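In structure tokens, the next block holds one chain alone, the form predicted alone.
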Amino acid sequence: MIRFPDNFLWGAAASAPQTEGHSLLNGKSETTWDKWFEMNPEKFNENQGPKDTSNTYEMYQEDVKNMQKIGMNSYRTSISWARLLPDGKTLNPEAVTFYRAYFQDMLDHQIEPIINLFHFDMPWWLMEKGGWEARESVDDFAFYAQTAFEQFGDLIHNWTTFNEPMVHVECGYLYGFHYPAIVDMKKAVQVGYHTLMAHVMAVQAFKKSQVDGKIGIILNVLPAYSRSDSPEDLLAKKDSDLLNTQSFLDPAVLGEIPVDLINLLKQNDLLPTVEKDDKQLIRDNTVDFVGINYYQPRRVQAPKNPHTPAVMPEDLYEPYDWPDKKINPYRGWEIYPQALYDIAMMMKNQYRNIPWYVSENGMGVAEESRFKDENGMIDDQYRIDFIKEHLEQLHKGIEAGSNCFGYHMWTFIDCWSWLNGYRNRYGFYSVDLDNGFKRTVKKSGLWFKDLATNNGF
């Protein structure tokens, strides 16, 4: 029997824009997702936009009961900035009522809410001012964070500022997967820097608020794996780690941006514009814990024909296709559970053994209705096997002294996933979009209950 520490968090993760629905109702203003769907619906899988998603706004009470049924003792979701402050300044009382009822319902069912402030859903009013390219976004986010702490700080004791900030940097400003779909590495660095400072100022607001609790950040970070031990491949690994892992993790935990990262950006004429007090603000406002989202490893090699100076990350490191990989064919992602042990050791040895948890891990599969058993339940044994393999590696890291306090799956119920809509399903519960968003537990949900009840397997 593999047993986990006492009071280990067993749960799942989601976000407001991917679950709530009511995207332009109840006082909520437009986000970039609402606007992009209005402008270019053809970009979205089967024209599935952000309007309804999983209808949690109406069905949260049923959802919370279903969480309890499968043994969850914790749940991470987000607040919609555009719902709470539709114009950035004016509090929406209906949003306050909804979120307070939702969070209280979780608490009443012995489910600890972990609440995140930003999950890729930029309010349109801020996008019109330049979004994260504009320095005023830092102050706007700090005000939003302060408002959230004031309205919900009596209920919520575990907060995070951003989910995977590197994603809105890469997808919005390098690779075209999120609005505004700009391809400009210098802008991407500036967006990343303003995001970092928004995080820092939210942490400062939390400390000033005197809310009883802790604040962290959720990052998709892992040590990169190089093709070989050649100096060229190891340099590619170093640059990948600097840009993708250390860029947010070092300032969030250690209070400083790595000198090597600053030098790398300087060499390639990519340094962002900064303000004189920023360095001290970063130093003074580190986090209490870190959430780490892990799905697939990052494998890199030296670039073959790089631009100098770099105009894209691929000029510093290229993806390496490891021939021995095991693949999830629906996402095209490598399945490599051993990375969770490496992450655990990285957090122990390089980041002061700060408390951390697996804030997302999961397996997206298309057309899961193919796997229904004779009783109509989706038999997702592949998801159970996936979880077991990852938990074995995580447990090994905990046994070696890494300070991990929980494991959250993506996700609790099948949810809407940006341009992919509902193509791939991740939930412990399925959602029937053609039948009133009906929720039905999958085999993995029943297995997860045993896992949580036994605190191991």
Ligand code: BGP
The other form holds:
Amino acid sequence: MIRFPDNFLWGAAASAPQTEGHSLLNGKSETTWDKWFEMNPEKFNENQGPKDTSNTYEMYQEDVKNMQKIGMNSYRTSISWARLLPDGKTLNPEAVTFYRAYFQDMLDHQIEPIINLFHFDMPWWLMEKGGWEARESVDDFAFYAQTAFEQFGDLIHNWTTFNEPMVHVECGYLYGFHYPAIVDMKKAVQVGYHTLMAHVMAVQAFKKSQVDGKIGIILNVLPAYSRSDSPEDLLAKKDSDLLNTQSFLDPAVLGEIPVDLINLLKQNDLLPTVEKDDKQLIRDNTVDFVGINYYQPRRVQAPKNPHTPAVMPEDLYEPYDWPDKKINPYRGWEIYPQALYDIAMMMKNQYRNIPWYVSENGMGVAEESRFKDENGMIDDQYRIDFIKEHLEQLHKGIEAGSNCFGYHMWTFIDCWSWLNGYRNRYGFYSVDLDNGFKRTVKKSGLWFKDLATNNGF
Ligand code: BGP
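Next up, the form predicted together with the ligand. The previous block was the form predicted alone.
Expanding to the full complex; the earlier chain stays at the top.
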């Protein structure tokens, strides 16, 4: 039997835009997702837009009960910026009432909420000013963060600023999966930098707020593994880790942007515009904990015909197709649990063994209803196996001294996923879109209850 440390967090993660629904109701203003769907619905799987996502706005009480039923002791979701402050300045009282009731309900059911401030949902009023490209986004975000701490700081003791900031950078400014879907690496770096400063200013606002609690950031880590040990392949690995992982992890935890990253950006004419106090602000506002979303590794090799200076990340590292890989065919992502041990060791050895937790891990599967058993329950044994394999590696890392305090799955109930709509399902509970968003527990949910109750398996 594998046992985890006392008070280990067992739970799941989600986000406001993917679960709340009521996207254009109750005083919420539009985000880039609402607008993009209005402009280009054909981009979204089966024309499934952000408007009616899973309806937690109305069903949160049932959801919280369902969390408790499967043994969850914690849950991470986000606040919608465009709901709380529809024009960026004016507080929406309906949003305050909704979030306070939702958070209180979690507390009443012994579910510790971890509340995140930004999960890819840029308010449209800010996008019209340039979104994260504009420096004023930093102050706008700090004001939003301060407002959230004031309104909910008595209920919420664990806060995070951003979910996967690298994703809105690369999906919005390099690969076309998020609005504004442009390809411009220089802008991508500037957007990343302003996001970092927005994070830093939110941490500062938290420290000034005297909320009794802790603040962190949630980062997606795809540890890079190089095709070979040749100097060229190793350089590709190094550049990938600098750009994708250390760009946020180093300043957030160690208070410094790595010198090698600054040099890499300089060599490629990609340095962002900065302000003179930024360096000190970064140094003074490090986090208390880190959440790491882990789904897949990144296999890299030296690029064959790189453009110099780099105009795309692929000019610095190219994907390498590892012949021995195991793939989740629905999402196309490699399954490599060993990386979780490597991440645990990286946190211990390179990041001052800061408290951290697995804030997302999961397996999206299409058309899951074909796995229904005779009682109508989805028999997702593949997901249970996936969790076990990952937990074994995580446990090994904890035994080796890594300071990991929890494991959250993506996700609690099947939810809407950006351009992919409801194609791939991840939940412990299925959601029936044709039947009033009815929730039904899957086999993995029942298994998770045993896991959480026994604090191991
Ligand atoms: C993470 C995001 C989530 C979620 C998840 C699953 O990167 O934080 O919002 O969507 O990935 O990925 P997807 O929904 O793209 O299959």
